[in-house]
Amino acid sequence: MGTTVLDAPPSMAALFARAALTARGRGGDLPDARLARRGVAVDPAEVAAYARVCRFPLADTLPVTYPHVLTFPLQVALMADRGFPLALPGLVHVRNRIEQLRAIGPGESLDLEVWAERFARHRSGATVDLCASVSAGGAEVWRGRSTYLARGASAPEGAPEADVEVDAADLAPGTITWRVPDDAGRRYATVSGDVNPIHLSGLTAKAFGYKRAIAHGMWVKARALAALTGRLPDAATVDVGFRKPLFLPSTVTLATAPRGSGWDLAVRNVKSGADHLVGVVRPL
């Protein structure tokens, strides 16, 4: 199959509903389909709302994590399709890698493209990578790779081992403390479109086996990077692993340490000391 170009972003609520209705009986290999949008204009009001929720200051460039918000609906459309081998409900985001080749201006016309690759074996099931590319003026400016785990699923015979670990150093205890409120998932869903039920309320999260709602991993990543505003390279790799779920509400700490021209970082639970996120920032 080739690339299907969409005129508008698909409805996230409709996609999650379709994925829930078609979750049973999936299997097979990854489809070779790609989805794209061309000439996407960023809405300044939506960027400002995202920046407020994630604590980025308003600037003349997009937050490094914002292109994920633009490409995520296309990735969900791929996963919600009946031909995708893993059921979207219950997928766990375990790793996210962003490569920003240069800072992106909010007035640039962007081309988006997404696809799935690397169906892999994991000790708890199977993983798949949802990949995204963003271009401006015919040149790639940003790319992302989100690794999702399907617990209890099976990868095809001969599939490689999953690659979910981030090579980050052990850090001293964090000095920045956040109180994450119980509505953090709903607030991020409003600005990102990610209305996965595990993030919205305790009631909907329990339907998928969680004791309480959990924070979006990409919100945790964005909030950590926002704390480093002004100290990040314009061209950088930001690679994080999502460890223990961050249940809402919670209190966490952010630990950071400079590594050359980059950073190592970790978000930890105040009570248990467990890592919710570990990651590295490195210049390209």
The other form holds:
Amino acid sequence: MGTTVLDAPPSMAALFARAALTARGRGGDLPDARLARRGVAVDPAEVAAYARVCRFPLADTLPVTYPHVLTFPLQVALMADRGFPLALPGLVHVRNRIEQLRAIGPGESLDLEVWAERFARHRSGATVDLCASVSAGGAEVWRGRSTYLARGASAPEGAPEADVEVDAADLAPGTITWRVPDDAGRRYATVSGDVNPIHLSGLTAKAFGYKRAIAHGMWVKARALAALTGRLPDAATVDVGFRKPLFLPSTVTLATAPRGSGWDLAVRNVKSGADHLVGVVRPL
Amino acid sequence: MATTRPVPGRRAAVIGGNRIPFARSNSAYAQASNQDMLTATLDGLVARFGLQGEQVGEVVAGAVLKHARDFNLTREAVLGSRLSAATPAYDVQQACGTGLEAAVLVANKIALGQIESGIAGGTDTTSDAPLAVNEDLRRVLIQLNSAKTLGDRLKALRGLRPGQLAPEIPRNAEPRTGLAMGDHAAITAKEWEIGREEQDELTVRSHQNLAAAYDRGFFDDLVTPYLGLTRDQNLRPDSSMEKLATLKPVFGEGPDATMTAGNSTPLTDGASAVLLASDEWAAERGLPVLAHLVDAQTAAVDYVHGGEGLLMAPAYAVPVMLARQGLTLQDFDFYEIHEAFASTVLATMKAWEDPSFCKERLGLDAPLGSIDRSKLNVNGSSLAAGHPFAATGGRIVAMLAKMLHEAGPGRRGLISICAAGGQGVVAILES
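Okay, that was the form predicted on its own. Show me the form predicted together with its partner chain next.
Then the entire complex follows, led off by the chain already shown.
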């Protein structure tokens, strides 16, 4: 198993373009390759911009979802590589699980490592998990696991069954109402670097089969967690399932319910009543 | 002046405090809002005193420079903090007196038995300032908004001018005189013949005292790092008379102008909070009481037409409070006179020494007299730490309470804070 250490984050626009151009003819098993960056310093201005878009307060610890922004370019680089069996365009983010082992300070030097695992069979295709581990001072502080669904793709012989269900209770309708504007995708793209065209405009989303631009799942997750600021354990698992796409613009509600020292949450469309996100927060 | 001795009753205890290091304007906290800073400060206090998920009686805080959207600033900060969401909160605003006034309000409710515990605080940012639309544009927009017909709308739009794009920027100036606070202070400095050298001396001492306090760890349980800062950014431990002498005056006019950027406080960003409680509440939690808030007084002067200096109100407030308590100006172990400008501190002390001021303006038979300078601002004050307007009161209350506690029981400290609008807030703490 080889780990490639990169000196700088790869350019996501270039990766998305390369992934689109090399989408055809992919197959086979997951590569063993890992990508890493060492001694990454967080840029306070970038954290502040991210916090503003996701509604986190500017605190002396990183937003719990922020390390995803640091590791995501490496995950995209893995997926954009020709050796990756699934085509990046068309991959749907269906689940994201974060384990924060402790709060991370903005001045900490971080080591990032990403890899792919759990190529699995799903009733409508195959799923793969893009994993990330973030360490500080030699100890792991944060883990991320994003499950992507490739519709119509098939997992290799003997692959396990996909695990995409988050065990969240049915919640009463929420009172926290967000009017999500049509530029929400562009705003999050600016602060996260996730310039996937399906989020940027109606036109670019149509090119990939969506009727309108859709909000980034990780933005919906971040904003839901920002709404729980001050009420989250420092060490926690935050596991969410992304359900129906959140088309822009939309009005949605966030429902929250305490479960022990954790929370259940759901982001739901006001018009259709469909869930966009269901999730759980549990202390570690 | 007739004064009544208050009936000694329950006194509010100062349990401790927390603040973030103060940052120079448009620097380390340039991206932080008042709410961010106040929330971080409350969370630091919560962590220090184990208040996670706890409900305190009330949280009272404020900001001097405040966005219209921050109408419920303190409550919003509470909701974003680790305090129980069932903790009530309200905002106060009394210019630079905000933080101390907040502490007095919390202490009074505790003394009356209406609450058992409370947090007083303040926050200010001169970086994330509340710019408003140009006043002329605002009037056009209001007219446009209330227009009912297309004709009315077009008529309103005719009022638009390119120059209206320039926003209204909040200024550190008095609305009724148009003068910056420093210009007012310069008038007072001249009137009281406050020299450049004594101002610079006070400034150097402020920096040296604050640096020494940091070095011996005095602030370890008073300050929580924030956004990369661990000490006040304005602090210059190597400040010297020689360096300060090179600065050109920025307030006042002519060759005898004395006030520089060195001996005036810079624009700063920051927040502070103080935990107050009844003795019983503290005892139940095993928290030591640092000091009690004994008394407080506000005063105001007519700096517009009355011939008094803008920042001289504390000189009036202190004797009223002393008379009520049967104390003299010399009955204190520590004096915390907020260093809005070095000249303000010096003019205030000179006024208390002046027989004619004390007789004619304060109506006293004898001057209040002088204070022992070795007891003044011994751990530094605003010239070194900076002065995020509403945060200064909390900085001083928590620091003085700790100083009194360290000095032993029965020690007394005086706080004097001048404020815009010709106001002053003063208080007495006792260990």
